[in-house]
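Below you'll find only one chain, the form predicted on its own, shown as structure tokens.
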Amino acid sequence: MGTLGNDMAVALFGGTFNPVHLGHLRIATELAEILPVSKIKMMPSGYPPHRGDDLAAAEHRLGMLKVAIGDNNPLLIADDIELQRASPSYSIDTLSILRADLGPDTSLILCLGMDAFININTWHEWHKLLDLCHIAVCSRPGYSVPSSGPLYNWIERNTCNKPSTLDKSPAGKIFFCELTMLPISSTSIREKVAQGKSIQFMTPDNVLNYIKQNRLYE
């Protein structure tokens, strides 16, 4: 648990949810045990911009979430942010309006896994994205960052090696950390789904529960 000032740090986690799975939970607890933060904001992503139409609606993906993390979990809170706007969700829009509602100088952390991270250059206005935030970077088998070009300078020019750095500063740096990678998909969770097979042990009993209650997937 880490402070700036008086400010407590705050750490986001977004993704589809589409639907959350052990994975993600996993994850979830892992980067509240090892950034400088007292909660994980888990955010189901509204309208993404690069995402197709197989989107269960955003208050199931908010609802499944929430069974999920239950009530009785500390480290880990469902917000729908993202889900208030029905423009698509640009990641920049998001912090823009967390970082207004934290002011100049809490820390603010984007976790991220290093599939999207590659990618980050051609996010809408990627290049600020710094100005507001810190980067978390999870490993993800089978993905590395570049070895050369503007996106590796970028990276060089800010990577801290000490999760501790993180709440010195409001923004500004990129960390990367090892975390339990399950080998679930919310891919395979839905074909599952559609094809009648069995779900359990991918996701909680009260997802799964969810999932069938409100016929999603079929």
Ligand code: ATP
Given for the second form:
Amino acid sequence: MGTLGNDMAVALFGGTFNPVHLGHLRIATELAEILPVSKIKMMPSGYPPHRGDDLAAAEHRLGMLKVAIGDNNPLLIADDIELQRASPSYSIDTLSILRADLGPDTSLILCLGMDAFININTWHEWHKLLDLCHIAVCSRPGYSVPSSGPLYNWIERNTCNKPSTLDKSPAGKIFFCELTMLPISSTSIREKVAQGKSIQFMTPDNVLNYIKQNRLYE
Ligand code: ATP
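Having seen the form predicted on its own, I'd like the form predicted in complex with the ligand now, please.
Next comes the full complex, and the chain you just saw is listed first.
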């Protein structure tokens, strides 16, 4: 994990995955099918700059992701690149490392939900992101593409309509896609666990068992 070395486009789906749930796994699977990539790398963030103290330890979030994906998943893989650093996981730093690893010509695609995308202008050095990668944005109920404000012109200038475009250059495009959004969030899972309620059918059973065994979110 964490090493890249071929010319196939690389897609990253980052998140806190606190814990991973069926909503994440479903869109990651659909992304792997529509983007010009062979796999999606699901990448838990190590020490996200904006999170409070309900965050499970990085090794648990990675552990849950690994059991959720399983050993032989043809489309998804867990990637621990952000967990290898002790400093805050700014996306721009992770992308710079990956870009250096991949070389200048390989397409790199950062996949985000719309909720994350509409705040992208608060990210460290956000205006440099498209120098390093493309961005694929998945719709999410309750969030829409900004139609004014600081992101509007940036989106207008860089949007492309076809996923195949993302394979034609290494970086620089934004692609919006409508995927299956299950109405599940990690927050709702944490709240249910804390209240002693069932989380069955929100996350795979082996994640549910992992949470129980490690007494997370109680
Ligand atoms: P929390 O409730 O703790 O904020 P979350 O459920 O939003 O967490 P994250 O790990 O923050 O999960 O999300 C990682 C990425 O997955 C984000 O880009 C987010 O938009 C997307 N995502 C999260 N839940 C869903 C869902 N149900 N359907 C589609 N995308 C999702």
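Definition used throughout: the rigid core is the maximal C-alpha set that superposes within 1.5 Å between two forms. The shown structure was predicted, so the numbers you read here are calculated from the model rather than taken from an experiment. Numbering follows the first chain given and starts at 1.
Asks: Look at residue 149 and decide if its Cα position differs by 2 Å or more between these two forms after superposing on the rigid core.
Replies: Yes, because once the rigid core is superposed, the C-alpha of residue 149 moves 2 Å or more between these two forms.
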